[in-house]
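First, one chain by itself in structure tokens, the form predicted on its own.
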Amino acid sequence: MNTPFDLIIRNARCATAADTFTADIGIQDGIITALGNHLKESLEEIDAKGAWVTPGGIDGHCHFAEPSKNGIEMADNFLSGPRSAACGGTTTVIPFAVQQRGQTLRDAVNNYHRIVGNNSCIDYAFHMILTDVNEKVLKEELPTLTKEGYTSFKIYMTYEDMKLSDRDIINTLAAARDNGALVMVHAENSDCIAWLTERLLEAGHTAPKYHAESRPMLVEREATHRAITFAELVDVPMLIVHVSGREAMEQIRWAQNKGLKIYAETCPQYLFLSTDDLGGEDDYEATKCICSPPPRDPENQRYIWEGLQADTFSIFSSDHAPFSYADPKGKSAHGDKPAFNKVANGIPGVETRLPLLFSYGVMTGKISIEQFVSITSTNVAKMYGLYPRKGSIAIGSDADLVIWDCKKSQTITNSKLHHAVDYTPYEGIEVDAWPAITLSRGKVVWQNGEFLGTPGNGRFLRCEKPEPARPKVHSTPFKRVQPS
């Protein structure tokens, strides 16, 4: 007997970026085909029992299995990384195909497809990272690859082996404008960082705490201002990624108030970590929390929350960069007491991103459930050309869904996580929400503490032209969020 649905999720308290409603969700062939009350005839049913049901998370900024020339290796590949994402409620990941200096962009993309293989349990797309922007890349390869569904790319203003000159950035922005691609920018002033690093090392300051001193907020502020200036000159949208603090936020708000299409992303480490986590003079285990930009002082966390509340930030990503602490190919590549500038930059967070924000944002009233859906799913799908297939609970959208358990507290411990990294920087933080069930295109990949996904079930997604909403204009200056 034929039935109209493969699966019905009953009594779902649905949340989208626009509203909330209660409905049964009918799913056929991995697609949402009906929303209503008392849907009938399904092969399977899941009773959500009035729990929140949100679109599956989309992590638009995560790193898996990126090739490296210096012998440092990421702990997560396309088996463990997407698995960890699914267990935390993320159903789509968008990592990076990195172009090495001297490599064609096409070879970088093809190589990353080989790395992925038939491993991912959830759907995925690629950003590109451009490090060698010669004429062939900008006039031949980028236009072709954009048409093939690689519609976003990242550029760096720091790191010697990745940074672009100002002129190259301007040329790259012009190419993005001409081809309808979105540019993501890592904004830190490389020369300021190098100058500060040299002087700190000359003074014998090598501990992890000095990583933050080598990258103060002003180097992010200056680079953000410069990147915005280039975007205004070329007249092209731009996303400033992993914004860490108030000073860069002020530059972004200025641009948004001027009507420029400047978008911003922030990450959990700027809400839940601070300079305190970078330790003291002899605390080399604090290398676990080295990332760039670094966590700022505790006071700054309140401004990041305000930026989320006021929609200064369009998206909230993990920037998952999985380097194990005790691995000689990870953060300990230069010994157990490495100088701060020798430590692999980045921290894991693809699995904890959504539970942390739901627990400390939605459940405390700092942000609404609609804002949560916007910055973790819907806006990400629009930003990278995946909407409305992804990022919504709507007829015709993929049945990527999360049913939330908000009735019991649990403590984050690395032993309970599903990445391949030997630590989590969020160890010991208590959360009040975690996905009870995660569905990827209608298939359960996580349920009640058990990973049920299948390697190879994930599909590669070709992205359309990005269509982000115009950034919000801010009529009021910063108003510090009061501590909870």
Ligand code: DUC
Contents of the next structure:
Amino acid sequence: MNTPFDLIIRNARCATAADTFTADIGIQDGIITALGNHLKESLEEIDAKGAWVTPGGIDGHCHFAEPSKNGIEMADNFLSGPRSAACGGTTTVIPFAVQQRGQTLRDAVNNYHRIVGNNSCIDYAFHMILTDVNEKVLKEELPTLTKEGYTSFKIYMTYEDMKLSDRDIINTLAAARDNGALVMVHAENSDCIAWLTERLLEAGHTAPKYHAESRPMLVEREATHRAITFAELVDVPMLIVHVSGREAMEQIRWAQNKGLKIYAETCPQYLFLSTDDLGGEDDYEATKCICSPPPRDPENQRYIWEGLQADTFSIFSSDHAPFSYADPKGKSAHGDKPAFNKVANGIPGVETRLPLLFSYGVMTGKISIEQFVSITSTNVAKMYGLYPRKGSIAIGSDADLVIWDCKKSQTITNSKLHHAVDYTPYEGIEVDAWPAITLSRGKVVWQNGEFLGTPGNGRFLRCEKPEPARPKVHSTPFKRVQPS
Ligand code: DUC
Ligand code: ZN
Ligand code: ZN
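The structure above corresponds to the form predicted on its own; please give the structure of the form predicted together with the named molecule next.
The complete assembly is shown below, putting the previous chain first.
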């Protein structure tokens, strides 16, 4: 006999970006085909017993297996990265196909598809990183690739081998506008960083803590404002990625209040790590927390929370950039006491992103569960043209779902994670929520602490044109955050 469903999740306390409701979720062929009470007949059932069920997380900013540079290699490939994501409740990842200077975008994208191979256990799309925006790239390749489903392009304002000139940024924004693509900006002032780095090294300051001194908030604030100015000039929406603190947020709010479509992303490291984690004078193990922009002070952490509460940030991503600590191709590529400017930039976090935010955001009442769903899934799907296939609990959406266990506390420790990195910067932090079950298109990929996914089951997603919701306009001035 044909049953209407392959799977029913019963008694689900569903949370979407808009509301919460209790329902049975009927799934067929990997798609949600019914929401209702007392659904009948299914091949399989899972009783959620009133636990929260959210759309699977979409990590709109993570790096896996980017081609090696200067002998440095990422620890995670497309087996371990998506596996780790799934174990932490993420069901779609959007890593970056990087264009090397002199390379065509087509070559970069084909190369990255080869690297992914048939390995991902969850669905994935690509952003592209643009480093060489010649006429052919902007006039021919970007338009063609946008039509093929690569609709978001990251650009850098720093790093010698990646950064674009102001003129190139303006040209790129204009090409994005003409093709309905989205530009994601890494906003830090390159020359200020170079000038500060030179002086710190001359003074013999090489320890990881000087990484933060070489990239103070003002370098991010200036570049953020400059990028916003270019977007206003060209009249195009833009996303500022990995925003780390108040001064950059102020620029973003200023732009949003002017009615500009400036979107912002923040990441767990700006809530859960601080300059203290970059260690003392001779603490080289603190390379584990070197990322850019760097973690800031506790006051900035509080502003980032405030920005999440006030919807200044549309999305919350991991910026998972996996370099092992003890690996001669990772953080230790320049020995065990590397100068801060030689350390591979980035930290892992694809698996811990959702449990950290659920525990310290939703369970403490700092943000609502609807906000949690928005910034970790729904808004990400809208930002990158994957909505409503992804990012919702709705009839017709893919059955990418997380059933949450909020009943037991656990301590984050690297040995329990599923990435290939030899550490987590969040070691020792207690969390009160973790996915009990993660489903990717109706198939269980994580349950009872066990990875059950199948490499190769993940599909490549062609993104439609981005359609982010308008940023919120703040009628009240920036709220002063009190020290806690
Ligand atoms: N920017 C990123 O987005 N990720 C890792 C390092 C960096 O600078
Ligand atoms: Zn960046
Ligand atoms: Zn990144």
